[in-house]
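So this first bit is one chain, no partners, the form predicted alone, shown in structure tokens.
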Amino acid sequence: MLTVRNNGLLIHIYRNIFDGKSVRSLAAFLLLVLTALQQPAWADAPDGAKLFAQNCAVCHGETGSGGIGVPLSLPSFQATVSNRYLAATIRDGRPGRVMPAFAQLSDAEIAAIVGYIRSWYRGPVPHYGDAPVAGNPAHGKQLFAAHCAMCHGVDGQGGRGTGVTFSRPRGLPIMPPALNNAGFLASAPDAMIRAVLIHGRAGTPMVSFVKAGLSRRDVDDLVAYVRSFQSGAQTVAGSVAGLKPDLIVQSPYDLKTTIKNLTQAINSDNFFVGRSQPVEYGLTTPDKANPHQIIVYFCDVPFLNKALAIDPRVGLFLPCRITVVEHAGKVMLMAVNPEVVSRLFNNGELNELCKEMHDRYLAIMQEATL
């Protein structure tokens, strides 16, 4: 395919195929120009595979087989979700859960990711309208308590945790999703929820409720009850507005004394100190590492396991650490604010734990500088 980049190339093409007399040559020239002018748009089309690898594979697996996230390549999943649902899920995420909102992606990029996800599936892609399903939510609540709450939670809050190692058996392919989540309810129309209840999802604990003995009317009642969650659905996992990205406390002591005090304060708060090392450790030779910049690593194993069970991505900023820096005659203790980092993970339960971590960090730093 020829790409037209400048007028000089157009003149070159013209001279080669148009002799000034032939209408056929002129038509061929115009067709070539029009085709070439469209090429840059095609050439710049988003790469769905690349975007998936960059944004989705870490949770959903390189081939969509799942892990922390839903197994997207599962045929029974693909058979019941529409492209519109997938796009809305990527755009808005699941507030309060692990799935983030990818607001930074363009519509074209999201469409490319959806197209790549569909490349794993050869069956018909479902389409759903927006018409509500007429059902009895009161009866649906009774059915939900009997058939759904054991997996999805009494109030539709979903399964707890995300990590395969810490939160669920390795053989369980998916954590039960939160049905009372604003992101889910906004992206899943009633007809889609109904289809999932009728057909189930082979390869997951989600069974066909029709095969399990419920009537179609019962299914409609369940849909109506799930939709009733919308009025109280969680919409945000928390905002970073007003939160400082770091914690900084100035010490009245010299570097050596401050580190000694910090170690004692860490131990008194039921942490154990792992190690202390220069910030530049591993980045240069030991003799060139700046001795006035020291990181102190510490950990509370039960607390660590609790955090990893809620969301294994907290491993990105664990074990705990506080940096002590001596500069221009001042000694400062510094740490990343766990509350701010937590907001990036879109997990409300983790927010509470990281608030506790923030308070413990601050108490340790203040004790070390009394």
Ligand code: HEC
Contents of the next structure:
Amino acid sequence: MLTVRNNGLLIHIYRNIFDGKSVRSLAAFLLLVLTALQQPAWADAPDGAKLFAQNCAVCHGETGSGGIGVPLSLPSFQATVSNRYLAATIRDGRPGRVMPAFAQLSDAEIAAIVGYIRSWYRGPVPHYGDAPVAGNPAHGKQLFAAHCAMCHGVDGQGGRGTGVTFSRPRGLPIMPPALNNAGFLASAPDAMIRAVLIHGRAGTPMVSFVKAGLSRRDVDDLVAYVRSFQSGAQTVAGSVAGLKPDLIVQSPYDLKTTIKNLTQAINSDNFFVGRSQPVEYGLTTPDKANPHQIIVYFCDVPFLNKALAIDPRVGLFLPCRITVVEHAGKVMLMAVNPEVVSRLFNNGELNELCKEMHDRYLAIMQEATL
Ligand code: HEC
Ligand code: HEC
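Form predicted alone already given; the form predicted together with the named molecule follows:
After this comes the whole thing, all chains and molecules, with the earlier chain placed first.
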């Protein structure tokens, strides 16, 4: 039922936003993403197809046609990227963007994945040397502002959103990747960037800028400008180190009063309160569900839309929820720390929203227990 590759996920999430089933299917989906990102190393003779299915298909699609990730199977893409670029991209990912770093895969496993990606392609595979392209970055900057910034962002920060999914900019079939990115700049030699500008990527919004009228010298100036991003490139989105995985606040009130206070606090923070139900709802018969563990769901639709536009995977953690548990005479409020959630996605933009969410969760929990 759930696939990441199409808009079905979003629609599914919207439809089921206050429907108990979504909690379980979203939890199952989250598990899928997490296992996809944390596959153990395979001992010998790595199987590229299997590794791709486990680590990449969830975002790039089973056949590389794209999803949360950009398409990898397009002949125009394959014709401009070297195997070294593919391997380095897999190894280092794109810090601050959605593409994770696959530090846990061995060189042999990465090579097997690259081999599998190439099985979709029949043409010649390019090789690039490391020789820098000489150009005038100041002129490149002017050209970039005129020809590139509308898609790749003023500072090369890339389009908002992801791959070929709902969240990409309207009117663009594929989200423009970040160019001022440490992972991109470390993997792409000047000669490759030049080749992309000369040939473009047929079938994507990235056209050949030589056909579009720029001279070879202009192209070199652009390459020199893109390379100059290196100094200011963002490094990592952030690590989970030092962040608590969950937020826990003890309540001085009994369970019923705590839930009433919580509902009021949620309302006064401009959230829409959804249903409350036992944690075990749907897992056992209603009479057997533990009445001392209650989840309260809530939602802020404009906020939700903003977050989904940045990254549809945010849907995994929606609607917002706080769990109230009564145990051994103590009543506790608990929630997953949204800041930890955002780090999983290696998306710096999401970090900000998740920080805001963290602060709102905490404020609500504190108000409910005053
Ligand atoms: C969580 C989603 C996700 C996963 C998992 C993922 N990717 Fe990506 N990948 C992306 C996104 C999004 C981009 C676009 C980068 C950007 O936004 O700047 C990308 C970019 C890439 C690129 C660069 C494409 C280009 O235009 O040059 C390659 C190559 C790539 N991914 C390969 C892989 C491989 C191989 C795997 C598995 C080992 C993988 N990715 C796993 C989301 C993902
Ligand atoms: C209409 C939007 C658009 C414009 C204008 C545009 N690009 Fe792109 N560019 C894209 C998209 C989309 C991709 C990803 C294509 C793909 O999926 O292979 C891309 C890919 C690239 C890549 C390869 C990045 C990677 O991760 O593989 C480079 C380099 C690049 N563009 C540079 C430029 C430069 C420099 C300019 C200006 C001369 C420019 N682009 C203009 C949309 C655009």
